[in-house]
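One chain comes next, on its own, written out as structure tokens in the form predicted alone.
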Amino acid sequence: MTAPTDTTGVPARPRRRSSRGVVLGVVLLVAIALPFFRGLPAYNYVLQLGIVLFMWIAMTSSWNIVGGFAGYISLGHNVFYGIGGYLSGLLLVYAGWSPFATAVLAGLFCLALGVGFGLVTFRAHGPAFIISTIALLLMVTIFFDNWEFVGGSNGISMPLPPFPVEWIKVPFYYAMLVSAVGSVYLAYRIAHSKFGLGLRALAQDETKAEVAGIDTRRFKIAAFALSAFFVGVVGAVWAYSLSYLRPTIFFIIGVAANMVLMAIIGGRGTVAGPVVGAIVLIAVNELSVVLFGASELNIVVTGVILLGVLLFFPLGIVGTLREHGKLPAILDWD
């Protein structure tokens, strides 16, 4: 059987893969440039909000692995943002080592712990494991706030960045776009595969999923392995950028909500909707605070915004375009 052809008689399929890869290819080509157009307008705003957004693309989409993929939602996996954020730190403060060295380490002892954290939170199942990720957090959270190596609930100041101060952010912006494409390419990847695949079918019903052979139990802590490594590594990086290390700045459940809320907007389960839902949420934020301030209204709109989504796209942006056939090619990357 051919493969289908459009009306130049070239297959449909593999000129589509061809321009969306030409498409963000340019887009990630002018995300490496920016930096260097110091003449744009608030050229340290745009650097930062690229910081903040490709902060949440990493975070979302590691987050997405476990529960959009294999549909465990945790609402404490900003546990490993925050102990990337001090183990970099630390080896900072006591050590001199730099948290541009260390941030690929702190992802790895993440990933570690997500193995451990794994292997006692995987044995609750639905609700149940959504609160048991909420007393791991709160746990983390007195344990920290009571260390007084790391400086308990007041925190401890970190050393400021030895950069000029025109090129203070472009360090911090590369690092975490590195991190983000990372992220997102480590979900492309494991969506193509066959565990990927294995995650999906637990998902749908992990009951079948066993009964065909499927070793649900090893996927689901893999997966909640893998999906800690760029949160730690992005918690190491924006540690450093503050400068500073509070248990307040890290282990509060709203930052484990935006990754979920970002996660639905775009669409759970897809590769391309955490970026989507990164996108919309920090724009919707950041519009909100120009027209209305720091305020709780902020709260309003993103609450609007989120309630609209599950009304008109149930599935996410992504995800119900999809399934209307509506999705552009650029973002079809499942």
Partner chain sequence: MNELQVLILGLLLGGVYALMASGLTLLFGVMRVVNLAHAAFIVVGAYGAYFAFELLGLDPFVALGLIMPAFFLLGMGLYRLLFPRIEGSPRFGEMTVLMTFGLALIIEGLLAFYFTGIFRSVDPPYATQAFILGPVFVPRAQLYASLTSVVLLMGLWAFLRMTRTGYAIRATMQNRVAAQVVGVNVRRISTVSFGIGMALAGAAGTLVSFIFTFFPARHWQWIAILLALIVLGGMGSLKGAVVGAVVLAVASSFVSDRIGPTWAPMTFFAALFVTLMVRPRGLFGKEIDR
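Could you give the coordinates for the form predicted in complex with the partner chain, as opposed to the form predicted alone above?
We keep it simple here and write out only the one chain, dropping partners and molecules.
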């Protein structure tokens, strides 16, 4: 009983699937074509919004692999975001390598770190695990705040990207788009694999999963490592787009809060949930900035939404719709 929700009519599936493919293909083509329409009103704003949206889709989808599928909540996942950013940034500053090339390296480095961290902390369960992720975040923060080589808490500047100003957002846009599609595809592949099945089993009942012959420790560590990869990648890209590295940009807990919140709003443990959650929360944030300005009330709004969703729709948008059998076929990616 790992996928109790999967009771939709089986014979109808192939057709729905193909029409879903068409719709998603069109959406993707529009996203790819968007930067070519320079005449769009607020062109730069639209591109920037795309960059931010794709980044969050990549981060939330990745977080969901461990936080949703495996059921282990990480409140310190932005360490990979920051470490990815710093690694690529430093390679640019000290070796002149472009972050667009080294982003993958950053991702792989984070993957390896994820294995190391997982080896230590997956001795803990439930609340103790969550606590260890917060502690990891704070440790890394202290480390970067005090590491003079990378500028300590003041940070370090990076050279600007060598592109003409009017096109400057385009490479970042595509890099983030690739990361978003890649991370969602990764989540999709995991969800449809035996590995994903095992993760869901251990999320439901770890003891039973163990009895069923699943090496839960290896599964959890693998999930944690995989969920670190794209977070590191987008961290590298984002740092380059800011051309500035500073601990407070990457290592504040608000970044982790957003990943958790987006996944929960959209529907933890579903493939489409993080995408839906990222879109909804970014829309809310934009609205909140319009209404309240860029003030501290944004974090209040974040908290209120988190509480509200947990109390009233713990399954999130995708999960709740599915429970009532009203999930549109184009969002049924599980």
